[in-house]
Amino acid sequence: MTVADLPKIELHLHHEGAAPPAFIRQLAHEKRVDLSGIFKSDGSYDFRDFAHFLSVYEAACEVLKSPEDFRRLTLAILQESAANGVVYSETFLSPDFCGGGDVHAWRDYLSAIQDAADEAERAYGITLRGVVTCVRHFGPDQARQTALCAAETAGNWITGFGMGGNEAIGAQADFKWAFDCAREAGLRLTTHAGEFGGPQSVRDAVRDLGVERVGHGVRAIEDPSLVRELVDREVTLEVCPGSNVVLGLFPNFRAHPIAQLRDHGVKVTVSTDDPPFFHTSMRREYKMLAEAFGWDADDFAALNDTALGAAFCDEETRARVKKRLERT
């Protein structure tokens, strides 16, 4: 068994961003929507930089308009994840894309997504949990509505709350009300920081929003005192190396700081972010990391132990997933 064949946990996956291009093209065809401008000639997504990526991402969402669309999407995503050895996944879901932020519509979308997740668990042996995510560049007021949707549906399946979107818009503290609302509802917290924002954005995420996980967070390596703070606070980073390389944060996997962060004692995990956009998969992430840093099966087992400990799930689910991770 190669490291790419090992069972895996993924904690940082954007639901719409994981949509296979062929799936989006098929939906567009069915609905007679022209999305030809967002694809390359080979059928893959086409974008120039991060800002353009966000535009293409939102354009692709234009054909995801009903609970049934999201049911089909969820099955497609989980089939692909399971084929890559993922046994547990957490997906970022935004009510902004699932009913326009209306809590009643959101419940309908969520029901369809959960039904698909249950079907995929029976068929493929993969468990999915949802992290409701506000979109930073939609602003704090919209984030409040998203947090209310999250609070209304918090439970054993919707287990977390977070924030994605453009880090250049606003400050982490602008979204404190939304995060406090989610925390009071019993949801666990994560937010994107330290990707295009520098180390201070990671510090702000931890101090201003009180998150226990940070999406990306890799720019923390530029500030030794912040690295020590992450270790002391036991903050887990949801690291997406392939995404960071494609978007130009680092020139290649060997230059990525995930190994340095791990060596300093920071809790790191491995995810794909938006896999079809960044031409990656969990199998590829493992393969590239093994080649870059010489990591073996024991290293990846340790990474998965970290991810399992940081997962936003109940203890019964955690125990079930742990059994799937056991190597033979």
Contents of the next structure:
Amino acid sequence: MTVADLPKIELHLHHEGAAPPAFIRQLAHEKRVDLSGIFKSDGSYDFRDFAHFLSVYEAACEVLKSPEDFRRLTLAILQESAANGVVYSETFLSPDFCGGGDVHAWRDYLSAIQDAADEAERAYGITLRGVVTCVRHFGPDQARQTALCAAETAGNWITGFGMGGNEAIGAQADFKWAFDCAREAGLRLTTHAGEFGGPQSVRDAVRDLGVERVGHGVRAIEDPSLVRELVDREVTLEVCPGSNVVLGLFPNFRAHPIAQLRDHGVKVTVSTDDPPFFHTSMRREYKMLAEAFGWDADDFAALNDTALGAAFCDEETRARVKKRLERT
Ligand code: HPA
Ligand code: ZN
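Given the form predicted alone above, what does the protein look like in the form predicted in complex with hypoxanthine?
Then the entire complex follows, led off by the chain already shown.
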């Protein structure tokens, strides 16, 4: 057995970003939508940089237009995750892409997604929870609407609220109302920061929005006082090394700061972000980290312990997942 075979927890996965290109092409074919411009000749997604990635992502979403589409997508994602040894996963769901921010439509999409998650749990033994996510470049007003959708459906399944999208636009604090609304509804909080934004973006995320997890956060390594603050506040980073390498933050896995952050005492976890876009999977992330840093089964077990502790699920679910991690 290699470390890639270990059971895994994934905390940072964009639902639409996990759609296999063949799945999106099939829907485009069924709906007679021409999406040929977003694929390379080898069938993979075609993008140049982060801004272009976001626009290709949104183009792919054009064929995800009904609860049934999301039911099928959810089954495809969970089958793939389970095949990678993932036993517990949290996915970012955007009401913007599920009914355009309308709360009644959002409930229908969510119900289809949850049905698929129940089916996948029975079939593959993987547990999914949802983190409602606003899109930063859609602006603070849209984010309020998203937070209201999140608050309406907060519970044992929708357990968190977060923000993705283009970090270059606006400030974390512009979204304070949305995050406060979600917090008051009992949701746990995370936001993308320190991916394309520098250390100040991470500082703003923890200070202005009060998040307990940060998506990426890796550029915190540029500021030792921020690294100490993350350790003191016990903030967990949802690190996605393969995504960072493809988007050009670091030239390769060996140059990625995940090991340094961990060695400074920061709580780090490992996820794929948008796996088919970044030509990765959880098995590949483990394999690449093992090769780059010599991490062994104990290192990955510690990583999964950190992820389990930071998971936005109830204690009964956490205990159940813990047993699955131990069963090997
Ligand atoms: N980063 C930021 N926003 C996103 C991403 C991502 O990888 N995927 C979808 N929205
Ligand atoms: Zn992300």
